[in-house]
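Heads up, the chain below is alone and in the form predicted alone; it's given as structure tokens.
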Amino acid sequence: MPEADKEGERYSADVPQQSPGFFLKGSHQLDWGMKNRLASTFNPETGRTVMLAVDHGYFQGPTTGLERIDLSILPLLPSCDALFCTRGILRSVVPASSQKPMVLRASGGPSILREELSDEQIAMDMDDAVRLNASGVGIQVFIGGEHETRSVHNMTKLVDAGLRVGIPVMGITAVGKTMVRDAKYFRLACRIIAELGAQYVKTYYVEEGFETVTASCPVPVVMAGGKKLPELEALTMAYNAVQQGAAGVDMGRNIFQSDAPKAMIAAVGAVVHQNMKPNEAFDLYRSLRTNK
């Protein structure tokens, strides 16, 4: 086994990567159709996105807040930039009259009843993403997991299919139960995903060194919301992530499990697109919650 080089240190996080002719990092040489889909998912004025993640049911079933997506999620659509969901939910619940961009979960396999979650396969053909007019697809990549190689190949197959039809792929850094969640791991995982062709990456925020994760990834990084946090903590995490180079968030539980989801998604949007400070965004959340 070849000896690995020492990990780099020259991240230059204060120097933006250039993308001449297009607003989104690493996307300026993509085809028109793919750039058009990315421009529907990411706001061209801010270069950021508030994606609403509601794909949890693909392995968790009807988790808290997603028991009735027609009642809990559809009212939030006007306030997000894109919805991250499964094709089953899109076809069965989301009105076809919706103009909101849809990013579709494209991997699946084991449920929460299984101990090893990395045993995933591609669970949706790209032709179906075309039929559904998807703005993108997302797939888990288990760097360091038991089925790492398969998950990487799942993603690259999806990237190849997406390039043929102009649909971008969001690679998702999947963290197993025993993996360390630190900047060193996420630098590795995000970079591998980007190197192998994903047009953007979804990953978790870490308090130390997150700016090195975003700086060393040549495509946009979107912050995963993760577990439910108190509202101020979630807003602070989102604020820190975008200030440290994230191109937005893909939040689920911190929005739909909030006591006031409409107020929370509005506050998250203010943080992401207006650079509103966390305390101000929390005040906005409380005022909208009171006036609902």
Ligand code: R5P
Second form
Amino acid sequence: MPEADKEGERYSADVPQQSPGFFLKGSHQLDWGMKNRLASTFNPETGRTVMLAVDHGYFQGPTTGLERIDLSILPLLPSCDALFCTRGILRSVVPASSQKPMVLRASGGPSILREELSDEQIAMDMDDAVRLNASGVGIQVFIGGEHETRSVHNMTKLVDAGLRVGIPVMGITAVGKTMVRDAKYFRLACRIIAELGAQYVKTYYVEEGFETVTASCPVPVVMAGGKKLPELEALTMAYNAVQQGAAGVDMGRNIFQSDAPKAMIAAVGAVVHQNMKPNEAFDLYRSLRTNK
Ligand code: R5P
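Same protein, different state: after the form predicted alone, show the form predicted in complex with the named molecule.
Expanding to the full complex; the earlier chain stays at the top.
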């Protein structure tokens, strides 16, 4: 793989990519419907999103915090920009009267009981995403995984189907349990996903060189939260990610497993949309938590 001699300089992370006529990076030449769906998922004023990820049940079942989505997650809907969920939860639990944009999990297969998770297939027709008025669909891509080629082709098939109907695809970098999670890996994975047509990419934050991951990805990157951290650490991670070029977050456990999810999602929103500093956002979290 070709590597830059002076890595930081070659990525020009401080020079934004031009997107004439539309607020989202790499999206200015898409069709109207696709742009309109992106503009419902990402806030046009800030160019960022707070997407609440609650799709975990598609392979983990009723994980902690998602045992009763009707009770734990529906009260958070007003505080997010979009919800990332499965079509099963959408149809069974989320009121159809909701105006919130819905991004739907479109891949599945192996459960948490299996060692190898990359053996996924497309798990939803694009017709159903249209029927459900989805604002987007999301799919795992296992770069370097045992079933890498299949997962890449799952995504490209979904991208082709999405282009036919104007539904954007979020490609998700799924990292194998034994793989190194560093900027080099995420640059590779995010870039492959974007080159093969995803309209935006979800990936994990890394302490070193995250700005090279966002700079070398020609479409928006949203940060996945990962395992539950203390609230100040999670807010710091979200802050660093958006300051280093992420177009927001698609966070789950760090919100719904918090002691005070409503307070936490409000604090994440302040970090993402107002560039609030982590300590200030943590104060906000604490003050809202005591009022919960
Ligand atoms: C992966 O794509 C998962 O299904 C979640 O959507 C993702 O990991 C984000 O959730 P969390 O912030 O809990 O990692």
